[in-house]
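One chain follows as structure tokens, the form predicted alone.
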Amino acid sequence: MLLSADARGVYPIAPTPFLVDGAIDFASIDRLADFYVGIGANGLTVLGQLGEAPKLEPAESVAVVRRFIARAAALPVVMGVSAPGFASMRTLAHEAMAAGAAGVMIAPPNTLRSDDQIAGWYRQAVQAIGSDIPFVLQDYPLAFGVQMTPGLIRRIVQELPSCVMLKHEDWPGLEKIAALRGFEREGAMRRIAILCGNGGLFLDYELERGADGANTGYAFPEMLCDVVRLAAAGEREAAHDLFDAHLPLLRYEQQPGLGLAVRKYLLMRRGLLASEAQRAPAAALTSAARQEVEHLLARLARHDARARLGRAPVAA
């Protein structure tokens, strides 16, 4: 079940669950995997930007991806293998594929500046992991500080056949999607899947510009699945109405440095994580932030019953 340019739908980015002592919580991995299958996700990405990958030992990373693959056997699983050096990237990629992964996701290091540097780095990355491993090109300039123009993305796609998907996270980035689809229509670039990140913050219009779905995290990823489904069915206003209902909470969860704490808290509230724990360094929710999240939940519940989570736990 290798990843291909035909990928569509929603590939949620899974958080890495931890117990309060910092150990990996494999029982919560099982609950998450079952949940993602149950909501109709089309695939799954583990150890992405908010998967706390740098905080894991290599053996732990492999154990996490193996558990998700084993539990979510019906879904293609993509593993983030971004690393400072190609040796680590190669080891993680080969371990993931041996475990049954569908492909890998690769983000550029923040030292790259020119188009030639970026294209050359990806060429070396593919040489390191092997051209037989499908990979996702992660374009997230706000996090990585690396700017990829549509022309550069076209160059990478044309030079490297194993690039089958773009994880589009530029902001603003609607024109970039339109430009890439324009290249395809002109025959200047082969077609690849475009799935979008940024917590789904712009998903409604990204789909209308030609994106194939979402490759991101959110505490209510079933909303992302519903919006993609409604958009594909031509139910534009219904898709926007559902998206708009979630937008305040979606926006709150997108706060730099705090977003993962919000997401893990909500996933714990939903019974999917046993703990909201992160590994250090990490930001924690204050009492005021928890109250704001609960207020947003209550407001969302007026429009979406899935946000009715009962009473909030008393903060320690």
The other form holds:
There are 4 protein chains.
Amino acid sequence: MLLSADARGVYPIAPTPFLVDGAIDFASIDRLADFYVGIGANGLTVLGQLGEAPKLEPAESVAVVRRFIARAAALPVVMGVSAPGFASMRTLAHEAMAAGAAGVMIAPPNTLRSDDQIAGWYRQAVQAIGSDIPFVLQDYPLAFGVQMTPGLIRRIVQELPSCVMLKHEDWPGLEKIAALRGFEREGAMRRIAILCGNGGLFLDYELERGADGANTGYAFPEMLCDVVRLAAAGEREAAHDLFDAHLPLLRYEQQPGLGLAVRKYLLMRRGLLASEAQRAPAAALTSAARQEVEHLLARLARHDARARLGRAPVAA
Amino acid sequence: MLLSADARGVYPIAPTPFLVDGAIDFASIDRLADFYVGIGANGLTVLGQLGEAPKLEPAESVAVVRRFIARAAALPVVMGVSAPGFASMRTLAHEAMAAGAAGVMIAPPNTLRSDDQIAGWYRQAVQAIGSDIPFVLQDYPLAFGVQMTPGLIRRIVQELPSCVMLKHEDWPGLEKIAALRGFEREGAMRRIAILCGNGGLFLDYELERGADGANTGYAFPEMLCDVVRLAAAGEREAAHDLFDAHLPLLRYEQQPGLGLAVRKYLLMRRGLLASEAQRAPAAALTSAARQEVEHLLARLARHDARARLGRAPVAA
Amino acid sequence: MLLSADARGVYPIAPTPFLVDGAIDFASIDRLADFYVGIGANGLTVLGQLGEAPKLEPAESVAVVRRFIARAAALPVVMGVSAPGFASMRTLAHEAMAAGAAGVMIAPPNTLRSDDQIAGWYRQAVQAIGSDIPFVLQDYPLAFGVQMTPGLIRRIVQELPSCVMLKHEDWPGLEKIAALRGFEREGAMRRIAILCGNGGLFLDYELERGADGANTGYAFPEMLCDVVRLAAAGEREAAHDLFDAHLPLLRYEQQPGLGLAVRKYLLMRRGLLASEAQRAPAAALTSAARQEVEHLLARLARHDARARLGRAPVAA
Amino acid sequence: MLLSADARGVYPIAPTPFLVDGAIDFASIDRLADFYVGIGANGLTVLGQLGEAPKLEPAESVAVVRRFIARAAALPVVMGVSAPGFASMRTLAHEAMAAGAAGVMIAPPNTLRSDDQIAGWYRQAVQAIGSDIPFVLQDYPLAFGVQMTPGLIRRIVQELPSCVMLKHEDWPGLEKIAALRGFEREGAMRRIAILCGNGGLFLDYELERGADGANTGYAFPEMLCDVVRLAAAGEREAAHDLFDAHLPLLRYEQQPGLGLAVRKYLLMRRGLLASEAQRAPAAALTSAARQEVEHLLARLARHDARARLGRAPVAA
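I've shown you the form predicted alone. Could you give me the structure of the form predicted in complex with another copy of the chain?
To see the whole picture, the full complex is given below, headed by that same chain.
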């Protein structure tokens, strides 16, 4: 089951669960995988930016992806293989595919500037991993400092047939989606899947502009699934109503450098993670931040029963 | 009327109105000033990041600030004087104060890195403009790439008595407010005003963490005033309810590089600006974006009657 | 006398002389202008990166360029007009041309990333100043963080006929010169003048790759003139011998952030500047640094009599 | 044999030799190791910035360091262990020490900005690898974009006893060496070794300012050894004469992004490397560049017989 340009829907970005002592928490991986399958996710991405990939040994990364794939057998699993050098990227990519992954996701190093540098780097990346492995192009200028115009994305897509999906998280980005879909309509670019990241902050309108779905780590991914479904069904206002109800929490989760802590806390509160532990370096939630998250949850619960999580732990 | 550390409430960031031919639109300045006074704003900031300051001749900048001050006589007016060199900064600051401004706002150049560089640069800026002009320290890493820790802000505040206000727009930033207020409680830092920018995206919790108000350009600043008032009155849930109702639009407005276009469009739709014109370089709203803004307005109007603006122009 | 693509030879970058109290030192401007004419310079650039332009009021900038032009009447004078906004750039450019400048030099703002952003920004800059003012494209990634490929430079040159010269200071940059000259040979780009900056650190081979001369602020510009002349006359080894004799000092002068202090000290030692004063912010030479410069001078004087400057001031 | 603050002299930075097919060239490692021992180097650094570390699999990195250690048994060997995450850094560091390395070198990630971020990151790095492994602090703002003031370096040195050496390659950097040695004299900082990188471009004066030697990859490291020895012996002018003779070539080698290609070419020409091959991504020398290097060699050979390398290969 290889990732293809026909992919659509919601591919949650999974965090990597750790026990309090820093060991990988495989039982929580299983719970997460079951959860994603249960809510109707269309796929799964592991070891992305959110997945603390640089804090894992290569062998651990492979163990994590294997476990997710084994448990979420019904879902295509994409593995982040961004690495400082092509040697590590190739090894990770080959191990991912050998483990049954559907494809890999590749983010650009933050030293790239000119269009030629970016296009050339992706060409070399594909040479390194092989042109038979489908890959997701990650376009996230806020995090990487690398800016890709629609024209440059088209160039990469046209030059590299194994590029099947764009993880769109430029900001602002609505016009970029429109421009790419315009290229496709004009026959100037083959169609690729466009799933949106950036915490989902603009998912409501991204779908209306032509995105195929979401590829992000919001702690209530069932909302993402619902919104994608409602939008596809033409229930525009219902989609926006649900999205807007979640927006205060989603916005809180979207703080750079803090988002992972919020998400792990929420997933722990939902019973999916045994612990909110991150490996170092990690930003921890203060007591005040936990209380804010609980407050946001309580307010959300008035609109969405899935946010009724029972009493917060005393520590919060 | 000089700006002091006792400032609080809402200081809207005013855009600079232009006519379609690029000339400064003084009539719209008057309407904006009347509007800000009318909604109970506590002050006003002109020619900030949002105000297209680098697109104005020095003489034009002075004319703009003079007009705002003349019309909004009841309000303290802060003028952005960030400039590539201290010579221009000094001239602008002196002309602002001569025109009756209450103080100036100074953003750091994006080349500063180490704590010593940043502290030294602000020391030189104060030497240039004079230590008798109250200034607002603008902390906006997302836009400037300059990162100030709470300890560095304390150092600047302690070294430079004319620093009376922080325009807080770090992201994430809630813990920074808490840290600064903690310094004050411990007696390690004198109290300064903290007004929040960043489009207002976290104003709800920033107020709860100790911020004194808002200093941002959201196109419905009366919401900011209401939220500050409700929060101060202890009506927490009411404050959040109102804030959340505006969040979808506020979030849309907060897109870097596009926000000004959205704001000018909205202020034109509200009858405050004669035109949404910007001087070059400018990002224009596409037809799709205008429709999205209209959609957001229509949805907001269900919660806040002030968003009922009548029919959109045909062009939208 | 307008700058054209036929320009060649040496255009020294002039520092802006100040008196100890910070006032502009017009007498030193006259001495500098006479000196540049006397050594056979082909032109002159004022208020570039080196010229402390952001520390001058607009009126001062115009006074400086006027004085240089009046005194160095025989030479085409280029004025740096880089500014944070197009309004200031237009005013400066028009005042420069009204004062008799031959053209202007424009550096990109350090926020530009993609090829389209850079090309678009230069298009807008030319719209702002007018397409009748010849301009120098400054390509200095080390200082500006803006990376232009040969293909992008070609695009700018082809789109904007008023671009007549490249101030080449990419690093490494030899292949870039070769690529541009290759485009010209193939008929893919019209010929432009290429003068080299970057302190002159690679001038020896830049000339061999096709550069037309130097456009930099080395404190012994007569060496630059000699090297250009020797290279043009086919005296390759003599050109390298002279260049190499100066390289230890030239290299010392090329330290970012310190170079201006070294240059002003040397020009003061040569009797051309009344003072080494800079306006703030400025990096001053320590006593140890002065002694190093004197040591380099003494060693250079064994090869080039022009470096025999008499006793150093006691302060050094 | 652990690295200590008493280290001095020359620690060449070794490139990683590859065969034309990209395999590691262990025979060339042996030749390089013999060469470094033979010229009187005091130590050796492998897999630094120059060593193409990110292009190696972890197992390959360990094999390379093992081979260098085995062959250069007389010399302390430092291994670069910079990695995107602490997991990889810890593994590499432990394997390096298990293989007999004398210490490790750690460069900061280019995302660090404030003093607290940098100090905190190094604290976590030491927690990850253990405080019993001596480490070299690499201060190279030009490459990493991370700026460390003397005060911050002192803070790191005082907080982390396992920091025994500074690889100094700030630019400008002479005053930084002086400031650190000043701290030591005042008793405000314990003494550490300071070896200089930055291609050796300022080694002549760095030694006079208090540096203990060189830690760079210039292709004639015997010159570095001679200059350090002459300077220590008080033969100042002789040291400068030799340094200046090499400066034109050293300067050519110091071009960012191209330096490794020049060095590998020169080491191949010297018979130490079987091939100049780099792994991708790599910048190759053009024919014109090779001819320039040959020209520089021929000119250097007039002053230093060690640069007489026989006829260049036809390909050059």
